[in-house]
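Next up is one chain by itself, shown in structure tokens, the form predicted on its own.
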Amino acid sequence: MRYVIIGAGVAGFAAVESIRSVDKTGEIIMVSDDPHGFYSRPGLAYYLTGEIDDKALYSRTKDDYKELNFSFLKERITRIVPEQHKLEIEGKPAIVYDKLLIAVGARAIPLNVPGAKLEGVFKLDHLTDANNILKWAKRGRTAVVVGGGITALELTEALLAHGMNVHYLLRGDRYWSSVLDKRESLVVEGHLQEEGVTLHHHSDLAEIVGKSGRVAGIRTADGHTIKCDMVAYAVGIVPRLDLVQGIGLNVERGILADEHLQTNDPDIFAAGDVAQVYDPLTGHSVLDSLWNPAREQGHVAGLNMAGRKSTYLKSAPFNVTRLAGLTTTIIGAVGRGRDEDVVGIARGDSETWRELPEAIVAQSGLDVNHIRLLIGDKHLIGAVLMGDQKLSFPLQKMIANSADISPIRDSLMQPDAPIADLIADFWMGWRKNIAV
């Protein structure tokens, strides 16, 4: 058996492990042309503020590889020949497959004004594009970061982290308004100013000016100007579909894939974020970006391509960021809804079918330790901490496993309850029910 994976990413890589536990003697084969290979692309935040090196970027080291027993194959595949079992290589021989996973992930979606093209210019979506960056930081320079989501803001303090001059450009009245609530927006943006940045409000990027190629300066849709020597963004992610277009499969805004992460070709399978992946608990097929359920994607897929029948089941989303220094957890569906600014952006953010909740509380004690959690009828729906963490682990499984909270729920209701010390001393009886 011939196992072809398509990608470099945490999806394609938790199934060559998945396959191999399954299958000691199949020849798997990973094919990207990512001349990196696999490494953590929640990382490159850490990586652009020196916090940590490349090399801090591999989880895996050679004897990890060697274990697993896989061919890597730094190629670009130009077509899919489903009906021959075959991906056609540029310059080479095809490769043929018995069974194949689609794990090309997604890719930043350009800026689309003029001045777009100019040195200068620069996105976050891999490694390569983290050097470039960092090639270009220089301290004393300035620098214009243009989205509404975590990775610009992870844009915005590596290039603080340089000594650069930042200005942030944002679509509305706030920080990511779709997630965040208004204190804790107010309270990212300033941290940011406490740390030099300046926030511009209600601003769209209208132009990029340059001089004899380089980024020279930038003009808003309102007329105002600001010279800059770099322009970084953030403005959403696309899945990679090119690959798949006019070749049998099944495609909406992702590749469609069931439950067992098969396309409606039985021998190819997608995962991670060019995936739309078909959840049984609510009937729908959502794109995910988070890293997390890429990889369980990606782990589920090896299975079933192994012959070892498994059902992915989408779990509450849960993302653990920083946001302007403040470690910050996000679970469930916390947002009151999609909007232009957010769809989609940065691998941050997880696309959700939000709830509304019956009521949202909220308890804060200095500006590092707030949290806030929606309320249903019954159950959590959502939560969000910033600064102290103690309760998130608690919170993702009280969420996730739809703990019943009505002992506790009209006290959580009362103004000014203490909610941490109530959920703390809640979970301290639940967890015994459950295994955790």
Given for the second form:
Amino acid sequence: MRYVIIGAGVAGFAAVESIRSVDKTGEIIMVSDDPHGFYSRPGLAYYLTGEIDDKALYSRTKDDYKELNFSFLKERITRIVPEQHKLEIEGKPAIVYDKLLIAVGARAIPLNVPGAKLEGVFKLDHLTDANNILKWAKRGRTAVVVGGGITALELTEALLAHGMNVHYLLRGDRYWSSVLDKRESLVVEGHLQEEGVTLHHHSDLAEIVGKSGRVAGIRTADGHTIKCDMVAYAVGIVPRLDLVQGIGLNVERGILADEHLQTNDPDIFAAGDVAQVYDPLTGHSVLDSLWNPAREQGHVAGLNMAGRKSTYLKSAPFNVTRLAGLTTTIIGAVGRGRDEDVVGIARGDSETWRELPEAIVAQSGLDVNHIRLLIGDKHLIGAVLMGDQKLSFPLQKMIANSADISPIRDSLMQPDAPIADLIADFWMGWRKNIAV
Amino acid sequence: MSFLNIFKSDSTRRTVLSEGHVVPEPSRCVQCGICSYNCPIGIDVRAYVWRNEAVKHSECLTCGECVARCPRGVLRFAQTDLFERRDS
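Could the form predicted together with the partner chain be shown next, to go alongside the form predicted on its own?
Below is the whole assembly, all chains and molecules, this chain first.
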């Protein structure tokens, strides 16, 4: 049996582990055009700020790889031929597979303005991008950041850490309006300003102005100009679908996979950012760009590839991140609509966060210690925590397990309710119901 | 009961030193490696988190460096079974 995995992200790696846990002898080949293999892509944010070095991004040692007994090929697959179970590589013999996992991830949507190809314009997809940013930031002075979501702030923090003056352009009137509420956006923006970032609201990038092929400044749609030597952008990501066009796989925004991560071809599976996965609980197929769903999907895909039937049950999407130095946890459905700064989905984002059913909002806390709850008829639907994270674990469990909060629902909805106390009290009694 | 009482079951550093460990919440972890990078003993904390295991390393000082540095709140101190055999 030969298993081939295209992609070296966490979904692919989790699949190698789970295949090997079932099939001790089958051949496993991982193929990727990322020369760096498996490393922590979310960790790039901390590599960029200088909190870790590049070696720390690699979580696995050579011994680990030896134990898993798989081979890594640094190659770019040019075509998948499902009828022949074959993967073509330019200038090399094709690879034949029995079971295939496509876990190639997503890529940054390019900027669509004049000057976007100038030297000094950067995205953040992988380690090579991060190294290019660091090299350029060393000699740069002023940077303009464009876009939204978590990645735009990671870029901002990175450039600040390297002593650059940072201008952040926002199309609308506030940051990440599709997921955060107004107050949360303002808290983040306040922190950014304290750190020295110059915010420009209602600013649509119209052109990057170059000099001798390099970035020299930008111009906004309303004619405003900023001199800069660098532009970093994060305007959203899109699943990498080039390989699956016209080969008979069902594709919408991502590769459609069922709850076993299987595509409409029984020998081809898809997992991670490239997959649009069916959720039996809601009946929807959604995109996530989160580390843990990718790991779980890869794990389940691997088990199924090796013949052990296994089902992926999407849990309430959940992410912890630092927004302008402020630890923030986002759980379940919390936002609404689309974000002007992001096209489609952003990295570290989940579509579920925006699928908000009818819910009532309760919030408490001042400035940096903030809790916002989205309350349904009987259950909590979502939560945002900023600053103090003590309640993040209880809320994550209560939302994931649909805890019946009827006993405290009315109290939670009172104006100025002591939400933290109410949740803490409830949790103490309720947690006996689940294994934690 | 107040907000603070919720964590009464969580241990103080002193009790952890004698009978507890650093334990992970793996769903928060993205394997960035800040914990392992900052461990003064060089324990690969992140590998424990990946396997969802308490950091039962015989040389762990429970100094809390990894707990404090983790940007995602993955790690905390907790009492674990005193009589459980420790591996290294």
